[in-house]
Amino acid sequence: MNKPEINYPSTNLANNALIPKPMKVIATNSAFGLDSKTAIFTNQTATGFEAVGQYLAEKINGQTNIVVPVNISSEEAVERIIFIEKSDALESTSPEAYQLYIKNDSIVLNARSAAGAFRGIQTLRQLIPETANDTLAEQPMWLIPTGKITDAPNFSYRGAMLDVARHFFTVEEVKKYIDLLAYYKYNVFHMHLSDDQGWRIEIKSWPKLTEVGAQTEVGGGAGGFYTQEEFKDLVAYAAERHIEIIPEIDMPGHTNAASLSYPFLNGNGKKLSVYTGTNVGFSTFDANKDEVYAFLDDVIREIAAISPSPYFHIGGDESHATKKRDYINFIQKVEPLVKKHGKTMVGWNEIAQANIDSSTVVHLWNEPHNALKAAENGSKVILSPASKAYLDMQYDTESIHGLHWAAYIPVPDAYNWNPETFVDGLPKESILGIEAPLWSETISNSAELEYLAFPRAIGYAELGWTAASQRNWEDYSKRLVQQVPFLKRHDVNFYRSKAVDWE
């Protein structure tokens, strides 16, 4: 293979601008340069690599109009190389674990996984720089610094909750915003699919759920819903980013949708209307009625049928209409339906109160006791604190969209908190992660989640990633400013913080 010399500039890998922040950044201050003589092989036995090698090149083309080569089987017109390798020779035992090694001429880009690689190519596209040099060669020609980059995730659960069901989202919605957390290295979208304002998933053993339960939202706009073939789509799209769907579907509260679509589910005693209101609270399931459980039933078996994620998430919220008695004893009916159908069941810290399965994963959103009872049965915590990291609360008295009941939430406070001693008293190996929850009472399209969710969404992956004795803010903040020309590029309607200096 030719290898023209080539006398590149100093580059230092160390000031880069990478967020989530890796473990360990070793600068070799030269470049690799990205050109139209590049190709990026993979490794073609392990599942997943060459995929990711696509992926990259799809990427690349789209920022450089570069079309980079896959596994080509002639290497005359190459002079640089991106190697995608699978090795097990790494610091941590992580399965998303990665090294990229960066020279003059090869990129060699080592994981244990397909995840692992793919978080790793997150790392070398936030290196591409937004121009192109076009005095070292004949063609133009993209800079990355060389030099060596350890990594893996403090947390193996990085989520980011989007409910559908206060405002239905379109599939490219959705879409979108899956992009957008891939390249932050979030492994987790949690679908808030059921609520008392809609219901957002084709249940074919129950029809009227979309016939009827389907048609409202907030504000009394049209809704809507995924069919199975759609949330089938998406669950394959957020797959080829190696982020897994959790559907949840919520119960016993939270199901005005549900019970006015078939009303024998009701068990609040009160005669059934559309609600396209915010409060919450006043609606339950008859946690006494064996049909009951003959729907949810099915309702779990078929969205468990297109649903590969290891977790069923129900919810479990503010059911102030459901007697204590009966919440319990409706908690303890659901959990073996949804072993039943091979799904671990997720719920809403006051599934806590519960005979639950050490298990069963308890996502804690308000009541720190219920997190550490659920630590003390043995069960894996979700942190998800209201107060800190919920994306739908105002940065301040002057945003937009959101709401405050819980704090106003400015793009500091998102990021200045350890989810490792949120909760005193809870075992970091209790904390299976963090994940960003929006809810939509105040949104309806992806202008106004970007509005919300961007910048804090990136700090929010920083805290899932990177450990907590490598983060501070005034560190963050200049990387956080580096983010503008891709977020400008595709499109996303983020805050501008007067606490980070934009300029």
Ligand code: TNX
Contents of the next structure:
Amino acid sequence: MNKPEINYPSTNLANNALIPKPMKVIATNSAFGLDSKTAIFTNQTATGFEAVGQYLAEKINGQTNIVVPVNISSEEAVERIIFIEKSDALESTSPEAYQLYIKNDSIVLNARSAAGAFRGIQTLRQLIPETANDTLAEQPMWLIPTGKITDAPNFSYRGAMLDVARHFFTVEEVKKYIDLLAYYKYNVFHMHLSDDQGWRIEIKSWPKLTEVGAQTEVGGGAGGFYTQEEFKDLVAYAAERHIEIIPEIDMPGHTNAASLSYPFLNGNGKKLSVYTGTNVGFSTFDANKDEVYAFLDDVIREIAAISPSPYFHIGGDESHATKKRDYINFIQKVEPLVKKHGKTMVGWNEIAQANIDSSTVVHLWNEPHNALKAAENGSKVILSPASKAYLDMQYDTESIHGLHWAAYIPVPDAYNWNPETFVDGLPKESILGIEAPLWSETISNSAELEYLAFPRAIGYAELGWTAASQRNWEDYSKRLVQQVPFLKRHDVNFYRSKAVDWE
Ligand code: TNX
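Next up, the form predicted in complex with the named molecule, please; the one we just looked at was the form predicted alone.
Below: every chain and molecule of the assembly, starting with the one above.
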């Protein structure tokens, strides 16, 4: 390596616009010049590290057009190196912890696992300035401020949910959303795959679910579904971004599309017809029929086989057409089916009415008392309180998409709450993390999805990753403004809230 003599201008790592805000930042007031003479070297024995290096190179290329080689054998033309290393000597024990050490001529990223390295390169991506400095060297150079970042997540579960049932979203639309979530260090993508208005995943042993149940959506559109191959492709795509996909099949309510496909499933005693409206709570499986559980055994088996996530979400919400006794019986019969196929059950907070296993996870949306009950029983809780964390809630009365049954959620309100104290008496140890659900009654394409999700989903990313003591709206909103070039570069239709000084 022959290093050129460059007088780097001083840049200050402490003035970064990183979201989520990292645990610790120490600035050393110089710069690393990212240019065509930079190379990436990664650990090549531990799984996934090289792929993280390649992902970084791809993203650098997408932004700057420079080609940064990964793990090349000759270092001749190389002047500066980004090392991506495995290290167990990090302060935090989180598998997603990382440490970035940025100096003039090298960047060292240390992580326990490829997941940690992946989170670390998102930080690095966010530090690459929009524009190159063309005066320092013969070729354009992007100046990354030097210093040290030590970071780890506050919560191990940082999720976003998309309802692909009320309106269908294509594989490409879902991938675009996953890409954006990855940039903000999300690690879970929950897919709401079935509801009254549509069934969205191929089940080979019950083909009418997609031949009949998938052909509709809210408003009368054509609907759609993912073949098992497409679902596997989505799972792999998310996994490359160290995001786990949790599939949800909602039951025993929200099941009109399934019952329309196979009428023996229906338990509400009413004549079935296509449903393309937005009411909830009218449909139910018949909880007293063995054939219903045999059907569910097949559905869960087929999905579990193509879903590496340890979790399987059974919905369980708003089963107003199911008698309470039947509901409890149903949940207690489905839980062993989920277990039988090697998965941990997750369900919306209503499931805590049943006698559930302590390994089952309860997903809070509207009933703190059921979250508390579950926690007392040893279950972990995911927090998605509708009044704070629902991405489908309108910003205000002028919002062009969304609902407002739980609240209007302006951008500052989405950020200004503390998941750790939201449910009075819920111990932090019981909280797995937070999730921001996006129900799709009022949205049907990427532009509409993005209008509701951005910028609020960026704030939820910080609520999941950054400790409460480090969060502050004033400081956050300034960092949020600096996301605009990234959002524009990726053609994200974000909502320009008046509460943010976009400049
Ligand atoms: C409630 S939240 C629902 C969904 C709706 C949503 C709309 C939950 C578990 N159930 O069925 O789509 O409200 O905001």
